[in-house]
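Single chain ahead, written as structure tokens, the form predicted on its own.
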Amino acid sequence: MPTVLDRLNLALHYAMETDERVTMLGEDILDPYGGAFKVTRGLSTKFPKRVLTTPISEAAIVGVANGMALRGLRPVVEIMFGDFVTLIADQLVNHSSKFRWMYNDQVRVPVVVRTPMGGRRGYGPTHSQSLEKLFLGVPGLKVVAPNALGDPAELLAAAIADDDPVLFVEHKLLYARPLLEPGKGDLIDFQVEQTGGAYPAFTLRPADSARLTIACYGYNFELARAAALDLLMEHEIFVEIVLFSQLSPFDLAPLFSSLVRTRKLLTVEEGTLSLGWGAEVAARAVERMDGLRVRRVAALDLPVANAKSLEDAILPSVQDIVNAALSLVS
């Protein structure tokens, strides 16, 4: 069974071989090394004239990206950790997002971000982050997660074609995950419908009626399924996962249908909970109906830390889950 990060390499390698406007910039992608978690190996053998190494200067990584999209081309950016995205936060709110509509749409900016997110390995403060929230709610700009139920390599593709700028984020973990399959393994007891686009939403229900919904994207649908077997097995309880691929903008339509089975809701993301993308899950669903219960579940707001002990401490994990569940439901 082919890994998340197999089928973003095979992404990478379709499109360039499909598209000779397709282009990759980034810090130390070329063969041999091949980028910090090898997404990009085998692509500087291929295609040497198209895959360029950048001094390490994130904003000038994305602003000649920019400059290449407005002249026709389609660049790939890797961002080596995610938490240096605070380093692009210009040319990504300002610039790519925007010249399409200063321009008045006579100009696109179809430019790929793609960076791993996410802690659990121990890096620290300052490698361990999830900062996708920063660029929630920003006009122009879409922010899209894979997961390993969804197909990596589609929601890459549909990315690199989109014409308007995409933050890719991928977590450190999800690499080498292998796929899933609806039908199989611990995804046997559940229904698995496929709605949305280009960057699909899924949703899990049970073989019996659920008494919740948990809300998530990306590697904390690893986290929300094993929660959901606990609960299932030490309470029987049944839950509905609604399982987003595209975080901003939203479009919540499969989480309201789910919600109107269930009538609560608990939201999961590895980001700092206050102010994040749980929010303002929360939030909108609440104004939708009324007479919801609603928990989130997220990292303490604090930095993550180096020491196995204190990052799972603020990390948030399965128990947090089931706790926050049995919460809802008692």
Contents of the next structure:
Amino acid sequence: MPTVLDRLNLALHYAMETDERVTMLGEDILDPYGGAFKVTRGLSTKFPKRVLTTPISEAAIVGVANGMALRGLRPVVEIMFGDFVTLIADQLVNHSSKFRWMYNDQVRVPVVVRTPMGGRRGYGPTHSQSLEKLFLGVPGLKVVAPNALGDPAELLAAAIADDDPVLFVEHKLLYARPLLEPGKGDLIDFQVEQTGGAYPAFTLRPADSARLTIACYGYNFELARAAALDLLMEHEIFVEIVLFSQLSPFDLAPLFSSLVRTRKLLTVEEGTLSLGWGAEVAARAVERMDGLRVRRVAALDLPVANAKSLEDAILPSVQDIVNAALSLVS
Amino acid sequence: MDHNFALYKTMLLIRRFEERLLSEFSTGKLVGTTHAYIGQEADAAGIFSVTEPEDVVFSNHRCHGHFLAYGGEPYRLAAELMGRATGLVGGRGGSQHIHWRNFYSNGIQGGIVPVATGMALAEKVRATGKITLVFIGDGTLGEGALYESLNIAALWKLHILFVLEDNRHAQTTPVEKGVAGSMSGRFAAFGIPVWERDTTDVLDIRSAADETVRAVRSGAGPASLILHTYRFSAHSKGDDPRSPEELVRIRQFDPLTVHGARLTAEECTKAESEVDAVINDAFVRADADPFPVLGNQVRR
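Would you generate the structure of this protein in the form predicted in complex with the partner chain, following the form predicted on its own above?
Below, the chain from earlier opens the complete complex, with every other chain and molecule after it.
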């Protein structure tokens, strides 16, 4: 099976081949280097005029993309590390996401900002974070994250085709992962349901009735599956997993369907716990269903440390998910 | 003679529009805030007398003068400022956030500059022949995004004109306390040619603007136009720490007086009456227009 990286790279090649408005911008994205994580590999060789390597100027790169989008192009920006999204916050919050609304729907801003997030590679406090939560709930901005189950190529193609700005969050550990196939491997005992739309959600239903629902996105789906396997083998607990591709705006319909069956929600994310994705998911779920029980698994409210022993202790683990699940069903 | 009259009338239109606007705050027809262009009219009138209608413009919080000189309709602007559905952007943007044809504005210092730079890139890629103008002030010189953009615009030889209107104050902070070193040196450091004028004479400004616009349109790369000017009114409303003596002193540079001396008394009267009619019509019509309703605007 192709890897997530293969599919993302293919989507960029396809977008540039099929739409001459698509333009890449980013730091160190030219061949032979092809970007820090190689997602843009091969593009500058094939499309030298439309792949622009930039100075180290994250704010300006996204600003330039906004201007290009307002004037008829479809720029795709790579921000080398997700940690640097702090530098583009003004452009995303006060420009990209604002123009369409504040100009009374007279313009569109088809910008995609792709960026690798996440830790577990020993990169330390400023190259390991999951900062997407800072951009959830910004009106006019979509936040989307690929995973190994849905096709990352289709997801990125949808983002590039979107007339509104999209922050596209790629977890670093996903790049090397082969795509999953429903009915195979550790998915063999799950029935997979997929919502329609550009950024689908997936519901994994086990063979027997589930006692809780795990909500997650991106790389944490890998941990959630491992936890589900452990819960089944060691504790005979079946779980449903709802896997989101679109983080913001929040569209939780498939989760609500699952919670009607289980009435217990466990959210899993790699960003810090406080005011995270899970907090908003849990709040919306509880507002909708009286008597719902909830647990959140997330990173400790600390910077991500460099040493592996510390990083492992700070970021959520499979065992953390198992423990939270057991506490939820007890 | 005709173009002298046209330049005067443009400046007068801006002056009377802004005066009417400020007066409407006291009548309660306007809410929020505004940033008047009074005193700086020669900059916009001079520059837009040498640009093409299809050129792309990105303006800032003090955008009314630019918009009117660009050819924007006073009525639509007035309606926007009064929060009416017929406003330029349906009442969503207000004073600092407007868009019409190829004119855009946003209220974020610095952040507008890379956006304009991207617009210039798009026009270059699409080979439209349009140039892009972006308006900044002395206060913008404190923002890092500006320098990122100058670097990129110079590297990629974009057809963009950076217009720096130095009105000597960033809100209440005098330029001596906000800007170190040289203004022109900031552009020169990136290899961007500089035209610099310390004048409120619209003909001088027009002449300098003509040279810079030609330079940019030639495709050689970006250029900058630094115009040292005077803002007669407060930054927005009532935030003006300058002394009464200073406010009187700078009135000697009133661009309407400077350029008005070239017109006959009859021409000045004619301009006044034509402008008054336009402004009165704009505000009266706008005042009769409906307020926007959220339900009609929300899209999911």
